[in-house]
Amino acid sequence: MKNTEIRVRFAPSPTGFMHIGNARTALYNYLFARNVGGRFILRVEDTDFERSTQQAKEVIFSSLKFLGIEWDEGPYYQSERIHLYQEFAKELLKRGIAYKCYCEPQELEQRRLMMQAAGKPYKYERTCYHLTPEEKQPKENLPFAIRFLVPPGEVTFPDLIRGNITIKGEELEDFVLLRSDGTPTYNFACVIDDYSMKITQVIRGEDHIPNTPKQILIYKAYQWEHPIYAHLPMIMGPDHTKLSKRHGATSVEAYREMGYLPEALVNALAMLGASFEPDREVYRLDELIKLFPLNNVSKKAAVFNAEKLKWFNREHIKLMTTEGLLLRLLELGLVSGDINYLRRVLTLVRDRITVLNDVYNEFNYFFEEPKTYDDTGLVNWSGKEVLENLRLLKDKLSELTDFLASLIEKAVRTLAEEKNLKAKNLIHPLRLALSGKTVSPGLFEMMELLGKTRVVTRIGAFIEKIKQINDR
């Protein structure tokens, strides 16, 4: 492939949400293409007509766009290229490199189970290849699959991540190219598409390593040059088992809905198997493109940790300006209302945000009255003394002309001195009354932002709550 344009592809099957592993594969292809000035092609492998859905296709597109992964060509759909695969399969059939197989799927499954019961691996016995012309004649009108005749010898191919990989010929059976219903198998359609789309590098998960020798044999049968392969390490959970739902969310859409920044998810995915600069972990997408090291990707399994992703998200939130963060929240519909008020809320809480949804989920008391109060807080701050102190504080705060944090703090601490109390004995129940929680941003700054009317009203509501508890 000398003097040719670098062309890579991402080829998902539209049968569900985009898994984190698929997203990492898409990202690595995209980073590599952009790093070397190549092209990134999107191909949808939708020949599994029973499981492929339009909704899943839309999820693929929206997930890629969310991550900032833009394709240069496509999407191409395999379902629209069935006739092409059929023509190429017939060519191998005519040349004797492939043959018709009349075996019923149920029959093959029965043979496999018999070998399994005997503790042996099953390999197709070339039953139909060995049929005599007389034995073939009564089967000519029956449905048939087309099988590839695997030649003797081993298959060796270079892998950009793992070095040379060798598969012995006896480990391969005569695999199916075209099913009896005329649809192609994965390996066959993949080769025809990669060749016709002029793919130069195939970057995919290591679970495809068993497919690669089969695909190379098909390339050789047509006397085509095959692409260069790079098989990415698996993604594991923190317990070093295959990443699954028991480890938490595993799809891009799920993290999007939870309020994760695409910048953080891209950053986390990029680090799953690759290393960039020493002693640095936080990168923007443009920096990842510039530094992407396909030749330095590890062959060891990568560990995806949801807690680490939270850390990345916090770091990327810190990189945003308050205005940029506000704009993002407004675009997503996560906040609404007076812009100046929202800006002041963000200034107060941004260092406490892990995901964007926290702005409302964790700090909803800036937007609505507390509906519940923390149970532990109620146990600690529902005594008669607290009730009396809050009544006095409510009156003091009502008298303030300028409702500023410094003046609010002075009023609270003055009352504490007058009552010979530690300031915390007023601050803690006050925080609970205003937020429903035992933890919040700076109390006095929060009170200034809420304003005197809301503060006094909430203290009054909390006083009634304490009275109800004491009257039981």
Contents of the next structure:
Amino acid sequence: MKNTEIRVRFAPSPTGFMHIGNARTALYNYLFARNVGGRFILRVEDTDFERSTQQAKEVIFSSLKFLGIEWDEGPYYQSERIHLYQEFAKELLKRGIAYKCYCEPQELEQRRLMMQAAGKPYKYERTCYHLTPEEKQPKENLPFAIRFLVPPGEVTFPDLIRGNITIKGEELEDFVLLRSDGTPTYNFACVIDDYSMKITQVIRGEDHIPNTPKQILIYKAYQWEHPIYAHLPMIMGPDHTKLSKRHGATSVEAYREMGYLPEALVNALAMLGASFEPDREVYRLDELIKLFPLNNVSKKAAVFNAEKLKWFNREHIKLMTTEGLLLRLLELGLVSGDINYLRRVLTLVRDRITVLNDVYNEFNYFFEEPKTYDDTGLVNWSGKEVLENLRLLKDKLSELTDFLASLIEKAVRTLAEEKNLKAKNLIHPLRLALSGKTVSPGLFEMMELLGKTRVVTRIGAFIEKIKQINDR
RNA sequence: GGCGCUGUAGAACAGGGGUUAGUUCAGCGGGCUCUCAAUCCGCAAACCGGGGUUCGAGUCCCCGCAGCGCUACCA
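The structure above corresponds to the form predicted on its own; please provide the structure of the form predicted together with the RNA.
Let's see the whole complex now, leading with the same chain.
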């Protein structure tokens, strides 16, 4: 049944970065297509030559690939289809459903501004539609835009997410189809493309609701059937305004660079504005596809929560095997060195990272000598008795032949008993000496992993540091 | 201003006429423990307002209010 094939598209305009709102739209289209066994088409809406850049196109592709959203067709470029729109526009012109407009955009803008200042709604007055042949004559050689003659009456369409939406025809002005430079406007190109690409469901942002009646009118003018619409709620910043750069990281690219897993980003975006099942939020992509509920998408604009994204990332890290995690880190160039050593570092560290970059950023002491020591740590653990204890510890540890966590622990605790100290009073300064920090994975496991040589060296270095402090 | 969309804890989602209004993140407190994570236990926290309909309304209807979106020869 070829003619009932479900086809959806993601149609971004390449004017900047891949905003996570756009990513969510792409994801929902993709999930829907895969869920119903349809096709997912990528179309680049680059008719605004001033703002479209090649770099922005690349970012869209790489962001989609990063997220694991694969398109079945395209990318199609509207910039390569200009002639098509022109032909279709001519047809409407011929049939009197559209007309040539010679008005200066700047002039119209002025009139609009004036009406606005007067607090009155502005609609294009159809000046050029009412032009008599005599008036038209002298303008014949002027550049013109093609305007759509909006018919009276109201437009109602069913929205899969919101139910019926109705807008009165009187609210619509005669909008431009083709600019005077021959390029199509968004609404026109969108219809021609969705029609010629046989799009069956248009899943897009809520900000397109006001465009929908205009587009439906164009479909009607050609006597085409329009696709089914589903308008997704917006994604907002914490202050409930449209998510933008002001709110910090808003692009897929930015989250990738911070070390977020695509699995987590996809999961978080999917949960933002929909419920797949009650009481469950962590899903793999294949599960998202299987359960995707277009009918259960929320109508309400959702605030993007960066904290929850962190949680999703931790959850997806937990889902990975240590081996898988290691592979990922290696691919990204976030760690390097002996595989066995890295593997052991990861087992200690994997429950303590939020983002992939943390492995190196937060646990660099597994890879290099600590250069500085935590300030409050130094305040607490730089006294004379600490110095003395560390010296003893250093000697004692140097004598260990098998440098194993259990034996190290025994040695440390025995010394504590001998000196009538709580083990803490040895453990904390040791941690500071070895990591430069007051927090770390379990001390003894960490020591075993670092190995005797490094442990002894670092204790030595720390002893020198304390001496300096005490001599001052 | 006009038109449209939307309103359940700080945030995201359940609940769709009868529930002690549920889950997750964040917050707070506690257990475990060498610290931090992880984990476990607990606390606090919501139906935008007002009218209806009904024995009974987050839930259905109406009216407000608020937030957001659109209002281009941008997409």
